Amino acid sequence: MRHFISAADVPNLDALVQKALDFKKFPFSQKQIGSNKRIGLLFLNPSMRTRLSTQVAAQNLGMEAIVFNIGSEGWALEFAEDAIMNGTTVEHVKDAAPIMGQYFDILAIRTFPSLKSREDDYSERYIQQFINYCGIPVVSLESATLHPLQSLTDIITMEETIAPWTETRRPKVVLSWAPHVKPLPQCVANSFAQWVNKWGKADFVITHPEGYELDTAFTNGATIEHDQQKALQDADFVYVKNWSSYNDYGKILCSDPAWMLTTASLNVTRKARVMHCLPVRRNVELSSEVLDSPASLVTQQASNRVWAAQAVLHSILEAY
């Protein structure tokens, strides 16, 4: 594996999941592979779990992790080709990225969509420019359209939870839209759909109000259902996440509080386990009653971020 930007970069998902679960048992078993190697963690927007888990994962492999917050600690970067740089940007990515390629062995980058231009956001210009010019492996810590480390974590969490009954039936996984106080990108939802489809071990349903359809490039293979209770029927896992409109790009079309997941919502499921990528708006997206109940996997899910990142970094170091 050269880069880690989407599910398409993973040749064998089962093997990668197993590697992560092995690291969960033996975190320091490959401490030498990263000896005398550095990973640069570049953040164009804030992070908590992604930043900390990737730092821990790198250190577990013997790597030195250096964090750089571009917005507050460095020059404003220009990404447009042939830009006339007479505005607020100070340095072009063409000049910055090759230097970073000299400083680090792996470059991990977190970007965020503008939610203004779908064409610009879905071009993934920021992360692609780093891939084009840095000359070293690039790991996405979230991009304008995808969050692959989160989605790998989600698959790992379901794999370790479903083991007792996977031989008798396929689990039913439901991705449920939830209300939020501000427009959020489609990254996590796109990515979760992409990875569940690649996983191929579940019956997959996406439920949301009309107008919140995602890009079919990510959702093909899933059943789309606008009735949340119908979608939740017999579910084994419910992944809760808000996203803004894809077609009416970046807009909030509906904020119906009835879409918040509650214990009553879960009555039609098979005692479903509930997932969320965090941070979560309590009693807006998910009720506190659900989050604090045995049904909630959010803490287990978040802790697995370390093992997902460690498996990815190890695979890149192993290959290169």
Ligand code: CP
Second form
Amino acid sequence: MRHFISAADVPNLDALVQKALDFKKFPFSQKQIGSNKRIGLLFLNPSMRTRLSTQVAAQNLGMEAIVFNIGSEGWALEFAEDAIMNGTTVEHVKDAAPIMGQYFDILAIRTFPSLKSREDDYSERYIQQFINYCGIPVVSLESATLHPLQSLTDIITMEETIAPWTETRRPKVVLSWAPHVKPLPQCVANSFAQWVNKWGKADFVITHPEGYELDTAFTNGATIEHDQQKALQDADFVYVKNWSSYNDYGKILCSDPAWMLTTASLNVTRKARVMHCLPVRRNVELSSEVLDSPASLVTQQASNRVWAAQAVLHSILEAY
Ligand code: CP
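Which structure goes with the form predicted in complex with this ligand, now that we have seen the form predicted alone?
Below: every chain and molecule of the assembly, starting with the one above.
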């Protein structure tokens, strides 16, 4: 694997999941592969889990990890191709990225969407420019439209939670929209849909209020259901996430608290396990009662971020 930006970069998902589960058992089994190698972790936006888990994963592989909060501590970057830089931006990505390519062996980047221009955000201009100009492998730590390390973690978490009954029937996975106080990107939802479709082992339903349809480039293959209770019927996994509108780009169209997942909403499921990428707004997206119950997988999910990152970095180092 050269870059890790989307599910399309993964030639064999089952093998990558197995590699992550092997690292979970034996974290230091490949300590030599990253010796004398360095990863740069660039954050244009805040993070807790992605930042720490990727650092731990790199260290488990013997790599040095250097974090640069470029969004708050670096020069303001320019990404427009022929920009006349007489405004607030100080350095063009064409000048900055090749230098980073000299300092590091792998470059990992977090860059959120503006939620102002769909065309701009969905072109993935920021991460693409780093790929174009840095000359080394690039890993997405969440981009404008996708969050692949999170989604790989989610698949790993479902795989290890799946009981023997999956030998007789496919699990039902439901992605359920939830309310939020702020307009959030579609990345986690897009990415989860893309990876569940690639995984191909589940019956997949997405439920959301009217107007929250996601880009079909990611959701094709999923059933869309606007009645949350109908969608949750017989679910084995419920993935809760807010996203802003894709069609009425970046807007909040619904704040109905009835969409918050509660213990009562889970009554129609098959004792579903509940997932969320975190951070979560308690008692807005998900009730505390659910989050604090044995149904919740959120801590296991977040801890699996290390093994997902380690499997990805190992695959890139192997192909170096
Ligand atoms: N889930 C996730 O990406 O968490 P952070 O934003 O804390 O990295």
